[in-house]
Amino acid sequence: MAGTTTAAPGSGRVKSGIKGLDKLIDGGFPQDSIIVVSGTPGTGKTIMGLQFLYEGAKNGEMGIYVSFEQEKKDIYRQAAQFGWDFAALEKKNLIRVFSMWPTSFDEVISKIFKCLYYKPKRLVVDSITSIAYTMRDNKEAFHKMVEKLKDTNLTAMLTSEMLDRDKGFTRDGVSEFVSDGLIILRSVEAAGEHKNLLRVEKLRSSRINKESHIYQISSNGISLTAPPPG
């Protein structure tokens, strides 16, 4: 298949909840992997994170959402726009939402791992860009966080703001290298037509389709409008 990278499949897959995406990533994310979703503002990074947790909750998997940018009530409101009742899911112990504004990377690590007391299967951190300023040595700090997360037996999605392609895929400049997977969301305009494009840049232990695919954001969340066959 054109645009496909082949690697040995992982032992287990975690469904993304994004219609059409799992066909691009060998059936889902590898279990216990760290995925970075990077894009410019308005491309749906937060929505993808919420949708990822909602998919897990539907299947009885506990999920944690950690925000460094929004209040808890605002996250609930955004999820509700797509019919995802996070307040009800929290009462069922299927979702936990935490808002925090740490001032140091050690505080970031401490607060994130305190949230893991609930033994989640899925974690979303939104966004890495917001906490990059707390890191004295970005590469060492990110490696520290990623390695600690990998020891927790959960699948994590970290969102990041994207710079111009020529300057790298993430504003922090490090998470794209230390993560297991990287998904890029871009908004483009061609011939007067606006399009959202999704591209899977990498995903360990997976056969992936690296072509760009059009996606839309509707009342049901994010979906690929023309996913590959199969």
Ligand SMILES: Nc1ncnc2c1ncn2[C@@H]1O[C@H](COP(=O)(O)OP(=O)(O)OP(=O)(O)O)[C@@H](O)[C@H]1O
Contents of the next structure:
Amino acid sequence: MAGTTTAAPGSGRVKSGIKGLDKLIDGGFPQDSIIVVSGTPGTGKTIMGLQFLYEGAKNGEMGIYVSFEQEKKDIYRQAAQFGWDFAALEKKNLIRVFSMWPTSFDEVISKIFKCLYYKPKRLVVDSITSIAYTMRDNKEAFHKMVEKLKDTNLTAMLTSEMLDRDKGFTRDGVSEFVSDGLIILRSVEAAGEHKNLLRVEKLRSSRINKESHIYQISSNGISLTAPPPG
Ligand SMILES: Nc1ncnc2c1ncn2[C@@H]1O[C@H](COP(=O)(O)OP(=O)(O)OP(=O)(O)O)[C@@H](O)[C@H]1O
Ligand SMILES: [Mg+2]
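Instead of the form predicted alone shown above, give the structure for the form predicted in complex with the ligand, please.
All chains and molecules follow, beginning with the one already shown.
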């Protein structure tokens, strides 16, 4: 049943809500998959999470946003900038936003799983880097969390911080391996101009376009710039 309203008929795909992205990923995220969105600071990770939930809510799918970085009112404000009325959607039980302080790993996990009582179809955790520091043994803890999430009937987007100097794709160094999908956001400077680039690094059971694509953040949220024809 997960994601049935937004998946293309018979394909089991969950629409991302990001204009131009679904074309790169076989029509959307596979239902019930765990996607890591990793990016350098200020590249739009939070906005992408909000947009992903808004897309579901528009189609009647309940979504949960768990933030370890911002207060609830700030999340509402950020969503409202794009015309996404999270307060109204929360009243209709289509969105729930939880803001929490990362404490111990077990507490964080238990709090996240308590939120699933609302039976969401979509979940965003922003960011897993914030909770990585609560994990003594990162690798095992992440595995445990991802495996538990995979047993639930939802599609999850986990945001992750990346620094340009990092060797891997995420600061925790683990989530990129255990997730089903990995999207990388970067800001690059070329000929004195800044550009945002998105790349789909992996997505299990999907044909993907792995090229870098320019994206914009505007009053409509994040959208990929169509490549020139020809
Ligand atoms: N209405 C808007 N129009 C254009 N750009 C915007 C708009 N609102 C926000 N931005 C851009 O979005 C960026 C912030 O997006 P967001 O908070 O999602 O980034 P982030 O990757 O989550 O950042 P952080 O690493 O701090 O968590 C800002 O750098 C800003 O330039
Ligand atoms: Mg953010």
